[in-house]
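In structure tokens, one chain follows: the form predicted alone.
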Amino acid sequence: MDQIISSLVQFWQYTGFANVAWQNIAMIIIGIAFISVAIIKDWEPLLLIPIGFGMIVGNIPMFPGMNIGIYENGSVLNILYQGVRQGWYPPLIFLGIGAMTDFSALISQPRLILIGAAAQMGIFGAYLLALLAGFAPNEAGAIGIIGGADGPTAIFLSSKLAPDLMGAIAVSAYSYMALVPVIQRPIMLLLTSKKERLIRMPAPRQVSQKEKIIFPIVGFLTTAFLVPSGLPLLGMLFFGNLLKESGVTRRLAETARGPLVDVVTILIGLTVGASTQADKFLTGKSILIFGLGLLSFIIATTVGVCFVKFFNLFLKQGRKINPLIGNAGVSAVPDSARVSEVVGREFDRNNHLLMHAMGPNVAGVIGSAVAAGILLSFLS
């Protein structure tokens, strides 16, 4: 009988019920909230559902030393997490983004790249704020990249500069990507007048196939020579786009933008979510990172809209840019461009801004990768 009782006691010690802490319960509830928002609101479900379930997986309380947890060397989760820790997954995501992105809007209106560049001020603004908040320069650089609204770039840079903060930075970046419509719309309305919202832009010119093929080659050479440290992201982005536009590698392009990016999205979402173990995630630093991430997103949107308003001072009538596309300078493709379209049609149902907004939107993807390369050059 004593042996039976002893075995039962030992079994109980290995259960989650015996090892649970309130922090684990809190993180599991947050994970369920992520899943609920993704399903009910349809906000970035491809990201929030894997991250939310990963949070639940990572916060199942367990007896230490069982070699199961994500931070235990040799465990299955730990091996999968190396794609995040070592920065393998983000370039593969960029390959898929390149293979599904049409750069025509940017090629036809090169001036729109300035909006994407201006919006990157959110990154450097958050960097300065993080320094003022007491973070080390390398940590501040990793936090600042949240302002680019680009989850893979945030993971790539934080894996190099501040791996200990990666969970909070990644979850913050993906959370604000999902909240693009909620955060950006009130800022856009606050900073623009009704007259500005009604500006109609001329239709972009047709872009030839030759231009589409030349662009990824020229774009890569220009950005890679400027910021060689951004090569893993920029190289894969432009390579994926070349696969799409060349016309002779359709199978490779379809694989890159389909099965490959889907598999990597599942792995990156699940492991990033699982990395938010309560004892490592629920800290004062994490809360501060979420606050700074929100500020960086607000700065990026504000600077993008205000830059268009300033730029319009030098443009002739008929050539002016609708400031509502200024928000699209962040890297959340195509969500921020859709916000431009939706808000624009609230005031003029026949004013379609989506194709114009895609210009600064894809410029923002390039810009965030370049910004990450600059920060990596100075801070690594």
Given for the second form:
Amino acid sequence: MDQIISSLVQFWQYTGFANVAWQNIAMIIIGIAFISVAIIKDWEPLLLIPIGFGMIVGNIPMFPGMNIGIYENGSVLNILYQGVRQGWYPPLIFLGIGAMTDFSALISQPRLILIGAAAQMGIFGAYLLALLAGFAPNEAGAIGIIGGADGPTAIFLSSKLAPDLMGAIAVSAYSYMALVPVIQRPIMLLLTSKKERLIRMPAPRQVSQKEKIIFPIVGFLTTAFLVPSGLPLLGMLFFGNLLKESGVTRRLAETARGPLVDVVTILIGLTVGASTQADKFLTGKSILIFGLGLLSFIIATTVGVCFVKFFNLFLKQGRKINPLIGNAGVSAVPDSARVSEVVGREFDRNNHLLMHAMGPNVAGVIGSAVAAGILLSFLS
Amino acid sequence: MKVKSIFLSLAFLLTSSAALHAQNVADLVISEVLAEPDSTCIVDDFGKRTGWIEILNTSQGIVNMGGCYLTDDKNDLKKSLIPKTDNRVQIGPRQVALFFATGNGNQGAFYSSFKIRRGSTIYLVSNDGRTIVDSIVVPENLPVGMSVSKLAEDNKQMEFVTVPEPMTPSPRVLNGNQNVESNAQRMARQDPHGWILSATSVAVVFIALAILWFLFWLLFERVANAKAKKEKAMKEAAQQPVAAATSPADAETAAAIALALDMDQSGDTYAAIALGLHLYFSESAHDLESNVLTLKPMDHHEWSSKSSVLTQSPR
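Previous: the form predicted alone; requested now: the form predicted together with its partner chain:
Expanding to the full complex; the earlier chain stays at the top.
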């Protein structure tokens, strides 16, 4: 009988109930909140559901040393986590993004590229603020990249510069990407006059297939020669786009934008979520990171809109840009472009800004990869 | 076929050169040499004190030294072979390997078949047996128990130079101060508030994307704008009333249309005139003949295309 009781006691010690801490419960509740928001509000469900469930997986209390935790060398979760830790997953996601992105809007109006550059100020604004908050330069760089509004880039850079903060940075980046409509709309309305919101832009010209094929090659050579440290992201992005546009690699393009990106999204979401173990995630630093992440989105949107207004000073009537597409410089594709369309149509039902906003939006993807490369070369 | 073979040859050349580069033997450096040991120096696996050669892998990847050679004679570059069969000859990133110069290479992978003499030059030769990867001169006056070393003189620890003064031997240990300041630490010291990095980075992002803008404006938008202007001009010209035509060609066209309308007013005639005018004004395919609008026969079009007419043979 004693043996049975001692076995039961030993079993009890291995259960989650015996090892639970309030932090675990808090993280599990956050995970459930992520899943709920994704299902009920339909906010970034492809990311928030894997991340939310990953949070639950990563915060199941356990007896240490059983080689099952994500931070225990050789465990299954740890092996899957290496794709995040070593930065393999983000370039693969970029391959998929390249294979699904149509750069026509950008090619037809190259001037809109500069809006994508301006919105990257969010990254460097957050970098300055993070330094002020007492973070080391490498940590500040990793936090700043949240302002790029690009989850894979944020994971890639933080895995290189500040692996300990990666969980908080990734969750913050994806959370704010899901909240883009909530964050950007009031800033856009605050910074624009009614007259500016009604600006109609000329329809973009039709882009030939030849231009679409040349774009990834020229784009890659230009950016990679300037910022070689961004090679993994830029190379995969433009390679994926070449697969799409070449017209002769349809199967490869479909795999890249379909099954491959789906598999990697599942793995990256689940493991990033699981990496938010309470003892590593629930810290004062994480709260600061969330605050700085929000500020970086606000700065990026503000600078994007203001840059368009400034740009308009030099443009002739009829060539002016609607400042409501300035927010789309952050690379949350296509959410921020969709915000431009929705806000634009609130004031003029027939003014469709989506195609125009896609220009700075895809430029933002390139811009954030370039910015990540620069930060990597300065701080790694 | 010829083009294909050229492409294949190029691909082969590229891949073979990549394979050569991937080996990274060029990243090896003779980092330290001891000619004559004293009683404080380390012993080899056989308990004897001899001179030694230390080789450093300066790269960030693993380098396989197997197949390379060590020598002290420029006329005999294959004097002492580093065997391929021993896995230990693969040096990790920023790691060193030590070769005892006992004069008997058969003692193991890390033993050379020559002894080190003062005044000689030690060479590390690539696995092709011809290319000298690195060398170091052993000074004539090198004291007993002292070594000649190379140290990195740049921040990235990539460029190595021989230290003029003899040094206390440090076998199997990286030379110099290895507590190199990281980039982040340097930025924290040089740019504590982050303004320099931010300004530089913003400038680089703008430059990168501005170059893209310029290139695409140059390559495509300018051409497209010129084409659009031309098309617009043609469209405007086409919309001018026929009666107002001033050039002889326009007058002839107007006359031809008037004649056709007088003779026959069926829909087919209008369609033919419309097509003729379209081709005429778009300069697509026409020839000029007084009072007559004709269409140039095309060598090939879809109506006569075999690929369009013939059905696929059943499988």
